[in-house]
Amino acid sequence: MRPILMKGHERPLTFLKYNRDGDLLFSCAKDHTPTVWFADNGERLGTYRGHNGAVWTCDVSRDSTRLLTGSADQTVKLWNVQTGTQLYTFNFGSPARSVEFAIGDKLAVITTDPFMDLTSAIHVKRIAKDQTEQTEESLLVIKGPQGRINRAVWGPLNRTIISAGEDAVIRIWDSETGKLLRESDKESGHKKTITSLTKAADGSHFLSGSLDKSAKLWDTRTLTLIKTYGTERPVNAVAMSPLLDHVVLGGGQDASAVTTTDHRAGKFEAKFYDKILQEEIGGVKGHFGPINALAFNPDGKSFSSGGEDGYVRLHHFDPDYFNIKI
């Protein structure tokens, strides 16, 4: 499996994702200008420039026309994918951490970190079909957890908003009246600040990657564990396949451990684990920092990895991977 290296980005990566019919690979970094990528090849297609501070976040709209980034320079902007020209700026009074289009691409949610006197929060906006009837206002904002939220999702039938960050708890609100429903025990749940937070393609289940160097399955409805996935090194990033029964995870080491260990070989690596067994199933190396990024194209044969190290590293799944058993 020989990985295309893309070189795009003059910063570390942010966040990577695909666009629903698996063409397109759009990736944020701390250079300013997100990027859009043939997901085949690799290729660079365009750039979206216009945030002046790191971009932490992006989503795609289902039909592929709309993009929307959230940076540090408080702005979350949406984009015509086409011809990467500025439709919106909604404005904030802190940086912009995490952004999704709802199921129908309707509405948005946007989560904003604490700033200031801010505390973080979590936005709902409305997305409108026409761009000239766009407007600022929030349909609802929700406050409470402390510390930062690094993301926030829709959850089934755009019903709920799951969020999760720096208080290690994973929350579940209502979305129309912000009521919080459900919370992750303490006992069950992270130790440490949750970095990342996927969903399976049905929405039925999601993951979740933390500092406390594990990742966990969690039930989307009842807020149950189902499964822990323990590794070496803090989680930045996971991914699940929507093929098979596997999880990714990436991440990196503690500040303390980066200079002990032989830095020039590529060390960091993007583990597999078997979803239901929990098992170890192999690892893809060759990146030179942690890596903060992960994404499965939507039709599970190829994913992309972004690091620290500034590069996006897409692989293409040799046959063999098809068939693993364990």
The other form holds:
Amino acid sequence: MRPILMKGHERPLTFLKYNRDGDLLFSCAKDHTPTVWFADNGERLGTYRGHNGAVWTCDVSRDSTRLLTGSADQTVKLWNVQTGTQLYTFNFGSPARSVEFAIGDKLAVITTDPFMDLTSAIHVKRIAKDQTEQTEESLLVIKGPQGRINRAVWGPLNRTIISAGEDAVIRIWDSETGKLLRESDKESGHKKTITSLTKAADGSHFLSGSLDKSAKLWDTRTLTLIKTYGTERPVNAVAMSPLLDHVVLGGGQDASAVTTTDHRAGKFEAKFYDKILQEEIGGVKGHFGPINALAFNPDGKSFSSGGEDGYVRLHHFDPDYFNIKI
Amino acid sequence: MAFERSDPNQSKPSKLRWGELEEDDDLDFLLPPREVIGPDENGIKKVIEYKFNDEGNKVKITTTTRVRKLAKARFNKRALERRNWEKFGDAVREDVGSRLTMVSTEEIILERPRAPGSKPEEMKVAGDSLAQLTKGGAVLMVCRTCGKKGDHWTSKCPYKDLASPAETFVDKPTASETSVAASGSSKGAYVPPSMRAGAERTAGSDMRRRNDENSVRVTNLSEDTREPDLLELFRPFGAVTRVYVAMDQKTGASRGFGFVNFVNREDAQRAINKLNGYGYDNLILRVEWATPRSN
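With the form predicted on its own done, generate the form predicted in complex with its partner chain in the same format.
All chains and molecules follow, beginning with the one already shown.
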């Protein structure tokens, strides 16, 4: 396949997100300006100007009209996707690390980092249809985990919130009361910071990637460990194909290996694994720096990866990708 | 009835009457129509135009382009509407020729891992895409520039200007200084051949390695046997990527042995079974695996 290279960001990429229809790709980077691209040919549509810090995360509503972005400047902004205008700004006391719309786009879960005296927290905010009715107030604030919470997502039917972070423990909270329902097992769970989380298309299971060079597949309701995928590199980003049973891991470079690594350009790869057999299918090379973001198009026929090198690489699969057998 | 006789001093009559035209000579100023030979299965589109150049001579201009479909875009209604949205933010002042988005010059493949105890199925799958390209025992064409097999040879590569020259020297690292320079070692430090010339090399050596594992040695060849003879002999068993006959440089005769590389291991096995002991050019051939292989 011939990937399309998009160099719109001057700084490393942090997050990638496709919209529900699969025709738009939103990219967030440390350069303060989230960008939206057309997902078929990589043409840039526009940029959202307004943040004053690295943008860590974003999410787009199901109808592709609203974009939520979380940034290190301690704000989460709501944008009009089409025009790029800011609709609302939520202010926090610390950088926002992860945002996600709930099913129905009426609520959003936002995580904030620990900063000075503040501990990290998970906030649930109501998103009004009409931005004039938008308020700052949180429906729910959950505190508890130590260290940064790198990702928080909604569970099935918005009943639960799943969070994962620096303490390597995955927690499931009740989204209405804020009570802790489940925690991942210390023995079988991750040993180092969990960097990323992605849900399956139907929400029944999710994948977590960690700096301990592994990714684990969990059941959403019971939080039992289903599968483990091992790599040689710390995992920065994970993605699951909505079409085939494939799992993709994108990673970085072990700090200790920096001096001994051969500097073959384009060596950083996104690794494909068979979801059920846990075996490696192959890798897609090309990035010049660690891969920080991965996203699959909802139709499963293409995926994109964002790296430390500031490039977004958009890959449309060749027909023989769909015939791979182990 | 008066004819308009053209003055012999005039070069050309301004108004032509078809009755006065002689054959086709005077139709020189008319050009044949523009032809478009549509994209064939390789995506090659030819446009043939005719025009007059500066000297007034009729010239035929053939433009050959490759039409490549990167992706099939199937949009729903709302997505189609979004396609027509105006650019905003930093994209407002973007001109069409901006270099923000470009297609990679390299073909990137999903590289399969080389498992140590590889199962035959895995080898077959890797060779499958190759086998599909060469239906029925045709020679596999490997292009060194883009690494794509089955389409064209290196000299005919449509991307030959895109690949860096360093890549072509990968095979003979000792023979080229240019590859050292091209690898961009800024300190001028020695970069061993195994570390030069990037990912392409692994993919290339990957493909060759798999072929080398399907290598068949043929001995007791007659003096006159050459590569084309071996190719013709082994082709019926499957896709052959490489044939080699050891030559004596002094006499130009064959040294009596050679190697044949198959794409698929099964084809190689069948060739061994059938041709070992076969009479060829009044000598009995010996056909076996190139190095002792345990299955």
